[in-house]
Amino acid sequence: MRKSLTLHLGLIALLFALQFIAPAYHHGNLARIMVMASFAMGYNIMFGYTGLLSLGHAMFFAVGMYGMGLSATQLGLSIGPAFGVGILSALICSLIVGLLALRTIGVAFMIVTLMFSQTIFLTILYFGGITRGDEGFVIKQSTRQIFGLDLSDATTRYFAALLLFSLVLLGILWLVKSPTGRVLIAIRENEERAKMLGYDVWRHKLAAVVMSGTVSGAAGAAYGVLFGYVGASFSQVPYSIFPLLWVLLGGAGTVIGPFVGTLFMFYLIDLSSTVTDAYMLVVGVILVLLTMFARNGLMGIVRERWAKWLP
């Protein structure tokens, strides 16, 4: 445990220092990854350590985004407790899902989830006259304040999403080494045997999605807030597979997995796409490989070869 606390603080730690000594233009980028990897990081819930493969995740990011849009723009909330509705909207909306979606298992699970999804993303555009459709709509910048701090500003911006990602970073740590997250682990290697030994599956099943969902709500809560745009595009099918991806990079079932996988495949597409037009191709030639050799992920391999304490 110690092992792995020193490894999660030192990476906050080095985000920390990064504020001050990575050029500006990565401010930007690493604010939005952690973001995104905390996002990933509620999928990591589901998929990674349940065992649960979620199509329509982006519904619960794009309802947290929302639930805290909406109420700031429609009913003036200001953006603290607005930020408080889009994380209940997305504990609200998975538990509805969990109780439905788990009565399916398997690829029925997948589907029963993608269509739901599909169904937030519909609802969104025919209510265009309130969400503005697939336009979205942009959350001034004099409402981004929270105890007198701007949240528009690129500093303020950077170490408030870090304080999300370091919160859900040591959570899910935290999880993970509770008994609800060995309940979790043992579901996802054998539901039958946890079944036996009487462990009530369905409820840790249903526990995972809430968990996961609403963590994946707060991150898109977070993103409204931070860089001021909600929007449709949010809640479609690659917003659901960009999660799973940066899961199966970095590597799923480790806490760290979905940063490394975020970072990863930003960076892999920021880079490659100043070098040649068709980087999506060189994107995909990389992702391929990676796949081949590295089914586990990044963070699978230094599991397996270096440091089997890894959580």
Given for the second form:
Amino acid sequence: MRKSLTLHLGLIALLFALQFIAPAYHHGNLARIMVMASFAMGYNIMFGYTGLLSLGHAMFFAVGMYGMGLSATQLGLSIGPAFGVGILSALICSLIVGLLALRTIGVAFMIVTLMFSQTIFLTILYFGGITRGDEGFVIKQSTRQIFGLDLSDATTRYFAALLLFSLVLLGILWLVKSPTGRVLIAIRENEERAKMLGYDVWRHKLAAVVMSGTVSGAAGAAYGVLFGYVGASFSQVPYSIFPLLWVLLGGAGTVIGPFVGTLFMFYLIDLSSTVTDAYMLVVGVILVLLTMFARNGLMGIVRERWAKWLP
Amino acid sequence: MAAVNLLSTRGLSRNFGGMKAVQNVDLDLQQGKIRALIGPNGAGKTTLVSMLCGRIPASSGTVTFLGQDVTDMPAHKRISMGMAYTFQITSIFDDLTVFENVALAVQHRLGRAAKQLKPEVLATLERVGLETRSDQVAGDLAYGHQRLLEIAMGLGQEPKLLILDEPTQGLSDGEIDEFIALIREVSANTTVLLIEHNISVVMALADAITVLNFGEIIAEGTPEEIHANPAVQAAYLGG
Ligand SMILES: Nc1ncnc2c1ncn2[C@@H]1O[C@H](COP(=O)(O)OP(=O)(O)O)[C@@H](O)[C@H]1O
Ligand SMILES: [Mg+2]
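Next up, can you give the form predicted in complex with the partner chain of this protein, since the form predicted on its own came first?
What follows is the whole complex; the chain from before opens it.
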């Protein structure tokens, strides 16, 4: 416990320090990576810890984002309450999706989540009058103010992203060390046995979906707030696949893995695109190598080789 | 003092397609006793106890536990009422440590009293002799030790009714002797239903024996009565 707390608090401290020393370009990237890593950490609650593979997490990200964006622009809420509406929307959405999708398992579950997500995308397009459809809409700088702070300012934005990231990271660390987290892992490992130890498997899975969807929605809402744009592309299939890739790459079922995966992938694309036009090919090859030689992701390797205690 | 039935079934049956795996079983388990359930392979023993603990639904009939009709109750609720089932085919959490496996069994009973968890888990492991292996990954254990872990998970639940499905399969002679002593100790405050092929274990432990053949109870009685019963001899020898 001591070691893992040191590691996770150390990461937060490192990111805090980077705010002062990182060059402007990387500084901006890191703010984005921290928000996207929060999305991936939300995804990891379901996929990494409970063993539920969703192909529709873009919907939670988008529902959080649009819940925030529309209540700010249409209802004129200030950004704090609007952010709250975003999170609440994602919570309700994940509760409904959980109640319906958990009637299925395995491949059917994947397809049902994919279809729900597609429904959210089509709904956004259908109400184009309000959502501005494909184009999306901008959240004005004058709206992105809280407690006298300008959230569009690079430094403030960085700290806001770090705050979200830290809360999610420590929250998930606490969860996986808690009795509930232990049961989620048990369900992932051997569902039948978990049931025969007296655990209500269905209720725990529903809780996992709601926690996962709500955290992902919070990330979506934060993205809209911090980068000032709300768009339908965030509800499309790639944004359901990204968190899966980030988590796989960094290490499913590790607290720190989603961040590592998001960071790694971001700079992989970034660096290879400066070297070659065929950067997606480079990314593809590296991903294939990783899945062949590092099935448990980067932090999975670290756990196997050096740190059995890694949560 | 009249015997109190902890668990009773009436007309309990289960079909798989056209095959009648368990037929019309009336079973009464007296509180505090050790009941052995024996019968040839495929007699329906696992199917019967699976209906008791809710792993599989009954085709017809009823199950009463602690005076309550639990026939339609989901497994996790029955377990929470005080049943535990240890699997014939070892079912543990392979990738978790021995400690975590038993912690999952103990934690459910303790609820919020998290402080108690560690000492209780270690005490449970000690009862089966696995205390030195608590940090080992369960899947790496030898088969016999995995069986002991399975039993430890049952003990960790501190159930009112402990159902053991062929627990001694794969244990060494020494381990079997320890198992017999352990179950004697457990039975002081737990009712035990023991499915067992090893007749010497049955004779050493059972207060009463139920014999199942082709899904039906063909005999029930004390170990001596069952030993002398011609129908039982026929089922085992002539079957
Ligand atoms: N899930 C199942 N589907 C079909 N047949 C089954 C199933 N489970 C058990 N059986 C059959 O029911 C009969 C009783 O099996 P079982 O209860 O496992 O016997 P025992 O535990 O006494 O060896 C066997 O003929 C077995 O093949
Ligand atoms: Mg059997």
